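In the block that follows, a single chain appears as structure tokens, in the form predicted on its own.
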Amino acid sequence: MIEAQGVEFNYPAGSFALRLTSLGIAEGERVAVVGPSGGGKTTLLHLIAGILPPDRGRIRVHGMELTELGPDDRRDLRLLKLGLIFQDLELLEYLDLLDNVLLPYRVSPFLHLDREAKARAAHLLEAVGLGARLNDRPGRLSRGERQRVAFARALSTRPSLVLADEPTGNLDGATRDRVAALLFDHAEQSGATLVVVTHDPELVDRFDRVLDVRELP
């Protein structure tokens, strides 16, 4: 599912650099990414997602060489194959919660917005405890509630690869367990690959492998 070779990435002015000699993540594998704040966990996810291009090296996702794809093709890959849950959440304030979850269907010409897609979006919001608030706008939500909407959106297209940055970080215990169960149920039912940044020790124990950014190969 993911293969990286000889990857180097540098932020401007030498503020941070990430080096990755070799990394492989198999289809269906569940990998927890751990390490200190500022250690490169989010950068690693952004490189895998094709949001950040490496300065050197190659990254293949779904058999596609990201460095050979243009920005539009990388965006299409994200919309069609990847479920992304990042810290910025990127909810649109002028859309209600249901339409925020359905956003990938509205911006990609390759996704068909039909009754089934709408029903799945409503079901996912129900599953994360927001089923009674489909018509609310994001401005009325807490940080944790906004995170749950982003989580539902990430699973709405049935992605084969989920990249998540602290998906349970702002949630209380019961809600955290609900969201985690939904994530692993999706992986179990669809065979999806999970790459999840987390500091939650209970969540880490549920993964096949733990990747510490301080020990990147």
Given for the second form:
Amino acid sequence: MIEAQGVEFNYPAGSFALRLTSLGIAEGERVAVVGPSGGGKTTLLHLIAGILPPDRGRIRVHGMELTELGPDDRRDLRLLKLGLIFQDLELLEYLDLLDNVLLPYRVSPFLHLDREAKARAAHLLEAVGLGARLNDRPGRLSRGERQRVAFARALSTRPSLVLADEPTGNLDGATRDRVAALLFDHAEQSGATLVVVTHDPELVDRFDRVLDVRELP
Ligand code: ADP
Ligand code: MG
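Write the structure block of the form predicted together with ligand ADP for the protein whose form predicted on its own appears above.
Starting with the chain above, the whole complex follows.
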């Protein structure tokens, strides 16, 4: 699902460098990404998502060589195959929660916004505990609630690869368990690959592999 070879990435300011000699993540594998703050976890996820281009080397995701794709194709790959839960949650304030979850369907001409997609979106919002607020705007939600909407949106397209950056960081214990269950159920049912940054020891235990950014392969 993910294959990186000889990757080097530097931020323009030159303050931080990430190197990946050879990393492979198999289809269906569930990987936790750990490491200290500032260690490069978010940067690694952005490289895999094709949001940041590497200075050197190649990254293949879902059989596609990211550096050979233009920005539009990389965006299509993200919309069609990837579920992203990043720290900047990017909810649109003028859409209600249901339409925020359905956003990939409104943006991509390749996804069909049919009855099943709508039912799935409503079901996902219910599953994260926001079923009574489908028609509310995100402006009134707490950080943790916004995170749950982003979660529902990431799973709405049945992505084969989920990239999540500390997705349970702002959630209380019960909500965290509910959201984690949803994530692992999705992986189980659709064979999706998970790459999840987390500091939560209980959550880390549930993954197949732990990738520490201080010791990248
Ligand atoms: P983590 O997610 O593990 O906390 P990040 O990947 O966000 O770490 O950041 C890794 C390093 O890169 C940090 O030192 C951070 O300050 C630096 N960094 C992150 N984003 C930028 C940027 N846009 N420009 C320059 N440096 C950055
Ligand atoms: Mg980070």
